[in-house]
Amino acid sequence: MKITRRGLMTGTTGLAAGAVVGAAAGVATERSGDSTGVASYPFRGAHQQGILTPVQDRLHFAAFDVTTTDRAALVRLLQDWTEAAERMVAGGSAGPVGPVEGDDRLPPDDTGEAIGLPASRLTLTFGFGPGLFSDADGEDRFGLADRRPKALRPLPHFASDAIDEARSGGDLCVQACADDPQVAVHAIRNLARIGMGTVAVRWSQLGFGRTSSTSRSQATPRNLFGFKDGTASVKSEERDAIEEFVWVAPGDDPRAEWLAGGSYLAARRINMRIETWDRQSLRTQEELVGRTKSSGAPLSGGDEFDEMDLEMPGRDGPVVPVDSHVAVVHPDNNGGVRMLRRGYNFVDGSDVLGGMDSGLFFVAFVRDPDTHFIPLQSAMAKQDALMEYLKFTGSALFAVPPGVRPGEFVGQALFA
């Protein structure tokens, strides 16, 4: 059953349509990982959503500059982004009246695009970047300084990084997935209409075709390169794995208890060299990537999801290459450590050079940047014969607080 805007704001069953509302969010709790039927997601809870959620077929992430000194303003806006994040994502308006139910002399509180739209299993994730705790000039801006978590600062410059400096950092961010693009890019929108005077949106991606899986029950998708993405992505029916390389635990970072129970957000924005990919040969692609194009097998034999043998010799060396891209990332090279991938397709448009401006909004949720992402980024930048046909035109990293209690506003233990 589909959940509209309409129906919760005529209030011709607003109590049924709570219910309903309702009734889906258990559904969605029962069957994690299944989204089948699913309409909406519940928002508050231990964890935001948006992490462990089946990843939805679009995306629009948005990351903004705080632009007040006032950290009383700061506050409200964080709670008036809680409030309408709440009603958007049970398939509600951003205000409490709605886009043409108030004053008509007044600006409607909502901006009306998605009126009639069903709820699309909207998630929304926010998260803080270091601008929020201090400047560049190391001033503290709104007195939480000293409750920055440890890892959280810019990600270094990994080589062949050509980092956009207009497309990176942030001091929020948000992080908006549905299955309808005008459901995510309505909520950012009005997210950003509600924050004016307070942030100004720094830059933003959208995104189609996610390029992982964060649930069993979700097929492998592929990426710009026709490959399967995120086979080894850590997955939500992973209990331990989740406990052990997504959620910041009570006790990782002192002066920051604040953040137990939430993670790390890690963005990368990576062009693919879409024309000189696809003049490669098939044999090629296939040892670049480690994996057979067709069911996404390692080279070293198996199906999809079978342990690749790292060892197994070949005619020149290994089966799987050394430098290919899934032996450069592999667990085993890395410390044993994974991720959690949320990653998205893009293509905007053609580049100076006529060639598609196209690749993947990389993704990645980890319980230390500097443990969990940093070092396997830094292997992948020197040793990966993918780096060949990739360029990293953005950079981002947030602390994504935990899940928003009842009668809690997010990031609301920031500030205690």
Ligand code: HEM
Contents of the next structure:
2 protein chains.
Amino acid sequence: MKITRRGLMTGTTGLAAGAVVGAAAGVATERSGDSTGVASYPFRGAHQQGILTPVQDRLHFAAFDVTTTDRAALVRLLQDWTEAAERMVAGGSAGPVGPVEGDDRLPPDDTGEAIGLPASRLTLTFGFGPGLFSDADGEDRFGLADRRPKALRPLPHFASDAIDEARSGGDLCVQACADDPQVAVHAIRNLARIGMGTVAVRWSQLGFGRTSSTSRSQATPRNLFGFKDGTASVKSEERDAIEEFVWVAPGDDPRAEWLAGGSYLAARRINMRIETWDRQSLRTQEELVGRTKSSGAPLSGGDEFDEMDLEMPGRDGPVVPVDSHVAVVHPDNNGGVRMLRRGYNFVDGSDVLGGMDSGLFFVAFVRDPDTHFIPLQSAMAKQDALMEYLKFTGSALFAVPPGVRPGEFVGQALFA
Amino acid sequence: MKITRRGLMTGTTGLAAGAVVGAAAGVATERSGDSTGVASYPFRGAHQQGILTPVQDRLHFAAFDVTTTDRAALVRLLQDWTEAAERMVAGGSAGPVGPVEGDDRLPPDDTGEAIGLPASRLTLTFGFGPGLFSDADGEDRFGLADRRPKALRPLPHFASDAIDEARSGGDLCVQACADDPQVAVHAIRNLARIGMGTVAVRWSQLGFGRTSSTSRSQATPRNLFGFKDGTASVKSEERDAIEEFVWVAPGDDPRAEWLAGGSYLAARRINMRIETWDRQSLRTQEELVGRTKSSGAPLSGGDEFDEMDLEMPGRDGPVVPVDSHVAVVHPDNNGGVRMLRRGYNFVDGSDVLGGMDSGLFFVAFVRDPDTHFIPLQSAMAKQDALMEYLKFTGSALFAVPPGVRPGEFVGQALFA
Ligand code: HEM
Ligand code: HEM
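Condition change, the form predicted on its own to the form predicted together with this ligand:
The complete assembly is shown below, putting the previous chain first.
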């Protein structure tokens, strides 16, 4: 069985696109950190991929500014992106011809750096930013203003935010997740290439290590504080929680029925002061998080996935401190809301002070940011003891249209 | 068989440290892109690891400034780094206790984000920069000036260099290569933590995709121009070429006999103008490189590893253009010299113009930069047609001491 990402010449063996290979069969899944046994995921369906999908190891996230005011050009872009995305997630090249097969007097329709690489569980997830519905001057440049989802506004300023505008916002976003970063980068780069003249990359972020699990079958990974991250995130097996907290339901937003079956993506680039963190005692670190560093169990006892007891008394106050991160953001203290987190660790070299410019690129999918994200981020900014070790440097919110049905392009219902 | 990177709790299966597992046995090597069947490499030996080692998939490279003038503190650092490095490359934690096993009133001696991860073929390679032998004011701060290797000077300015000092130079460097970036980042981060007060990170660079092969058994990977990169790099199987072009020989440099068995590491951060590149025809791209994009064969014909014919006539001039990259840097045009290249692709978000800040983090190991690197870099800067698509933004040169013998610390002979 061989995948021929067009131009395959190296003899690297891949798994067939769309194929599910039983892990029990003992087949090595190349570059698949979680041995899901899956080579690729279908691009079309009721919901977009890359949300419930078992979290892949690496991320390349890009936000784009739309540089045209021509609605038809925007639609054409989304059509072209849909075609290219469907090909690439199946392990193919960005264009129909391929990186090396065409007329050599023309630029290739694929850039070639993924030749020979398997699909690597690539998923591509598209989102629409507030700017698509009205530009910086409030201009309704694409005639979409009256279909703007009610919660799609730039995120507010939270206490102690240190947001860099150059790493924030965007009219469109694409989240590329894959087990091989070269495959994720290739996808973003080719979408940017296809969009030349219509969109320009506003910012992009590489993530090297996942910090969440979206399936009970995935081990919980660790963030750069060394703690398990993703334990209490909504899992794909929790059917009810997904309906309640992830997907926008029909009727949620009469102005934006096109978003039903979609979601909102909140992105926060969070620098972590790891040098200071590393000087704290293990006990302090655990009290800041509210869970143990070894197993990820709540400080109130039990195993990683056991319920935490926020009331259990400790020496002074509850054993899970009231200002610990998990206490502050726990559903019991936030009207029962939960979110599907899907963030990644990043290191972008050094900051000006010689520390590593590193942290967590936080990504959450929520049904309604006004009730499921903003209140928690506010609570965190105000009460969370972990804040002393964090610096929020990027921020963005996107509406994620529902899945792409056969024959449709991404977000088609918005333009209908 | 299980690796217990201290604190392992997740049940992730790894391969035993130092073990070589026959690929024929059908055992999946987790996160090993090349199925070398190797889990880890011995830290000690005649030469440092991470040079001839089959190139791992990911890189985290860090350059440090030494912030002390105390020679004993510097020696202690190298001793501590040696101990930590030996543990980490074997799949263990940075300190003897581990991330979660110690007294919880103390900071852990490992930061924890690699708990449960296998060794992932991590190698750590150490280098000494010019600043160790005399600081910015020419001061011989550690009494090492008379042992300075003769070729260890900051690299000169080359035509059209656009070097960012904040991404250049350094008194010490550590190259961490691994198949899992989280493991490489963990290693650098813990070495930085151990060095707190003695060294500070000056710059660091993540590389997500290797762009070279150091063994004939590795497939040649691709750079962000989509071309195979590493074809003609010196391979570990070429015993004579390695002696001639990679290792400093006894007698090469009477002042610096401590460097015999070592090498020089030249690092160049090279931004690639991929947006402009992507608009060139396939033919133009191939003429700029001098090889085909599909197989990597010379334009003079044959297969990837066949000799190229620089004289073969084409329509106007040789079929491998005289200003193509491979012609300019080919041994035939450079007194027969070769180098061992070991670079990585990088993407560091976006540059100010909205392009991707991406390219090649070029790393070469050479016996003598004055004859094996600088002349080629000069020729390239002056004559190479590829230069139009490149921007050199970082630059550094380090002397890489020989391997660490049992009971020794890294670079010990320098301090004897
Ligand atoms: C760098 C910043 C952050 C770090 C290091 C961090 C770390 C953690 C850790 C270790 C856990 C416990 C394990 C788990 O359930 O995943 C956790 C849980 C959680 N975090 Fe964060 N987090 C960060 C930022 C945020 C932000 C910005 C939000 C949203 C505003 C958030 C919301 C949550 C939620 C909802 C939970 C689950 C609480 C529960 O239901 O028990 N986190 N986080
Ligand atoms: C982003 C910048 C660069 C790119 C994209 C690039 C790309 C390539 C490619 C595609 C090849 C042919 C395949 C191979 O033999 O590996 C090659 C060969 C080579 N490159 Fe580069 N290269 C870059 C920078 C450099 C630099 C800075 C040097 C050293 C000054 C260098 C030295 C060499 C050498 C010595 C060869 C082998 C030539 C031969 O023996 O045939 N390259 N490079």
